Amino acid sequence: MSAGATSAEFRANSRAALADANLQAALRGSRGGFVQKRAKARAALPEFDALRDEATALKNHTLAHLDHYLEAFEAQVVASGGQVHWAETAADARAAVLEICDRVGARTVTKGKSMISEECGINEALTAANITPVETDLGEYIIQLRGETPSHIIAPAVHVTVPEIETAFRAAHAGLDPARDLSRPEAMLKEARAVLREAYFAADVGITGANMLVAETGQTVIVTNEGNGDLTQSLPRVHIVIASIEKVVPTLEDAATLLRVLARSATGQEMSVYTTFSRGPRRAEDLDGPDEFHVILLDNGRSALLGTEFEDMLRCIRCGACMNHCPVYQAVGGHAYGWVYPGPIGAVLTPALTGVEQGGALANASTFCGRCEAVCPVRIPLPRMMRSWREKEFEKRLTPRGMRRGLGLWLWLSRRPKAWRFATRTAARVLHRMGRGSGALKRLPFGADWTATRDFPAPEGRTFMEQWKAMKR
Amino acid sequence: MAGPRVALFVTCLVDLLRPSVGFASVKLLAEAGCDVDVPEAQTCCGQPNWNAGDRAGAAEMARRVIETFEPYDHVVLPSGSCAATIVKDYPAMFAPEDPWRARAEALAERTHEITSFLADVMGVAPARRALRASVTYHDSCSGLRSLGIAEQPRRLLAAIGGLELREMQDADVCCGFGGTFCVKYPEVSGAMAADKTECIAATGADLVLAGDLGCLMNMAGKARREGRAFKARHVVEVLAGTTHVPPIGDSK
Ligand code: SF4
């Protein structure tokens, strides 16, 4: 679902984000927290980097045999009494969800946090079918009240300040005492819990995502810190898991390996508070659980990445470390990226899933500082892949004309040292003079984008090469 | 015995904007016992084209650089980012069966950023120099994460008498330069630069040092626009004792 994506307008989006005082306050408040926590967790586990290699290898192995493991997973789900629905596109996934909800006459659907649900626009589809979706993850609940999408894959409301949450709660929970004290986060948490409790009992269907799908057992795995996922999937009559195909892992042992790097990379926890394994519907001897268990497996362009230079991104376990460590993300927040996935992983996934015409701007929204790749638990070469998208843009002549011309001229000059020397000598002199002895320029001809926010240090006046030549003579 | 034959690749930014970095580099290499040459045919390493997705153009520039610098024992650059282009990217520009691949790999093995060359390859004790100043060091991204340069410049700086190194917070976070990024998304770049100058200023150091002129232009330009008190220099200027030249973006 890329309708409504504004990734191509990253520059305008980022400008607006930088001018948004609330957003900047929220970003400043959260900045560094995840980074420090991950660093601490890593320091506490000597084999952490070796585990990252193991995780990388197991994901590579799984991707090399993806069809095999998906079929094995399906067979296990069926054997345990569940159903698997293959969704080639986001529309297929929406149709599968609606079909199930329609059959069981669902009016209210509770939801655990799921980026795949965002990717498929499940909430919009439910609402259009007169079914009420209720997000149960606190962050998701907050942004649902605010009519927003997540700005971070594991901390969806990281862009919202505490006073803004209070405003949203007072507006949404109008039946409660207006004089109540909501100044502390704990008070809001308590209030959200009370409201959500009603929804859990009213819900006919619970939809969750999955952090992993275990092929050998047919289990789906979610990790949460609030326990909301458990209530979402065990109280309603029907549990729908919506997950993308690359989430499958061969064995429980492999799931354990990924779990060991996942929470540490994400929040710096050794493990999330809740790690829940689900297998099939409720059996006769079970005390609780849903009557129906469905898994919707979404492709939506992923299998087309297999065997290409973009295959590596299918290793992603959605930990969010890349965006936590990305200085561009930290400056503008997630919404500026204009589609479901922000930050470095968004910069490579968005062009893959929505087309390079839409997502290419994100592949350019990086200094290639490499911090994302340095922390990625499955060692995805994110900058290399952003560069590959820039190559696709260049091949398709999507690179802006001015940039193309500049690069062409640069190449032309680089092959002609004499012309190069002449051009650099001239530029050094002219720019030096324009500095008027102050050492810097306040405005740069053809470089207003540089001097809009900073001065341009003036050249010393004569190039190194001309001075060197004169000395050697 | 004659020292190794070392070609200095001054880089286009140093050549054009700050030749004194080139001269400081020559001085340091000569002091370390190298037989220094500056090949005249050098222009740009091709990084702008490579990072913009112009693979063919970048490969063409790489072939020229390989031809120009092949005859030397070592290639040294006063830039971690240009060095990383040769070391990491050149081999990736050619298919395994392309004869240029082997030549690119051979050159990559002999190519070094200057502080790591002095500290790791030459392993010489730096000339005894003194500078009474407090400095902070910014780790430029490619040098740090592609080439592992962090400890070498600090080790060399530790030998300068009277110099006090004050580490800043987030020394390893990008300054926002990013080559063409700084003009593609100037607002974001400017915001990142402002975060950086804030971290530098918080140390109270007189000088920010780094190993890449692009980052230094960005940090110095931002600091000047903000009216910050600290100045900016390439790390080799301090190591070579050529600080009589005005700091970057300054006239005194
Ligand atoms: S790309 Fe790597 S760091 Fe980013 S979310 Fe995926 S697994 Fe985590």
Contents of the next structure:
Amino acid sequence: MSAGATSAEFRANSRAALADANLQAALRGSRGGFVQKRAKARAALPEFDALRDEATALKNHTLAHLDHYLEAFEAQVVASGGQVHWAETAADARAAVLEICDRVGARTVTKGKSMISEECGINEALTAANITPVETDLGEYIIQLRGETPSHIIAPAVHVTVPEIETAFRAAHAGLDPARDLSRPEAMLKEARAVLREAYFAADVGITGANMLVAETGQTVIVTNEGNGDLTQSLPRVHIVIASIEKVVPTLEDAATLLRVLARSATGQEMSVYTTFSRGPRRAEDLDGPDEFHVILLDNGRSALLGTEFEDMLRCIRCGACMNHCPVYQAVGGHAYGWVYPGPIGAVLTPALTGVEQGGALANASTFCGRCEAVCPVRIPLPRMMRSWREKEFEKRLTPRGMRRGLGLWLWLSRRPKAWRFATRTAARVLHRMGRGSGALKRLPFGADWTATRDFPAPEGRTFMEQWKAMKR
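May I ask for the structure of the form predicted on its own now, the form predicted together with the partner chain having been displayed?
What comes next is one chain alone, with no partners or other molecules.
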């Protein structure tokens, strides 16, 4: 997977996605569920919007003092017997993981769901070092069997249909009874649980991400709806946490505030089934837990966003609400975006991390309807930042030639009032005649892609200026 789709690649990916019957069936099956559940959860909590304001303020405060809270977090981790590894780049994070695994002689690694590990390419690095990574989140396990990457932040296999999962299970679990019934999701879940149970006990190292890092206590927090995260971090001899630097929060009370908006925004739950706080390796009196506890703190371009027009992106708590409500994402799915982060968050974060040359075109994958910002639990102004990326893309002459020429023509006309009035008057009359009878244009000149799936209202025949002058008479 490249570091973000170019404009041509996104168009090609989107056309392929729209023509993929299985993908469209999967997207239809998920469409609306997250939206309805979030709306219900929001309505049941009168102070929800006040909590969003509080969550936004605490994230802004943390970003303004990020160095202080990261150092406080490190001190607490070390005090509890753990180790902190600072990774400036994804390559540094991979190197830290491989060094730990090599030192302890790891051959199998279990992993909880982590977008940061996807960003760093941890699975590929482990495989190249002859270490077997096993994804333990059910959705991640499914796409690992299929050789794919996540298409959603919280539902990585949302693009896969039940028959496709059955095919993957039969291919991967060839030693099981070929006559077994896998037509029901419950049967597949039971089979995955049995297979993964063996991996938990065989693993030498467990790797998880972190939804939050608590500076006050040195704790890492994971939020899941499966027990895989707890087993991944408590059964192996070594637990590695990989998290980006903006995940730190000052106190446990702040963590509780974010938890109240996180699950409601993501899945419509009051709280996730599992919310696990971890701190350090096993103590002498503990019955279980890892012998070693490592936290890898990844920058990978994030500190460069501080103080810029994109700093607000660092408030993101990875709930996925923006993509759940995005009409573009819901039409083409996550893989069309070409890298780790899809949807509106990907349209802003990908070019920030990989460069406008690589991912700047993704900012064009938006209708600017504003739903992403309206539902964001930490009020990230995603449309405003997408506009900023569009400006940077245009400045570097990365936008398609046809778009640049069209904007150039608009600029030329807008500076010449007589030419502008003549052009708009002519267009209004022509389009009015084309839509006569139905009041809508079935085929818009230079806009066939738009009218292929929707009607465009036909002008009434006179421009606004003409109507305004008529009213003044």
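Take the two forms, find the largest set of C-alpha atoms that superpose within 1.5 Å, and that set is the rigid core. Numbering follows the first chain given and starts at 1. Given the structure is predicted, the values throughout are model-derived calculations rather than measurements.
- R52 shows a C-alpha shift below 2 Å between these two forms [criterion: core-superposed Cα displacement of 2 Å].
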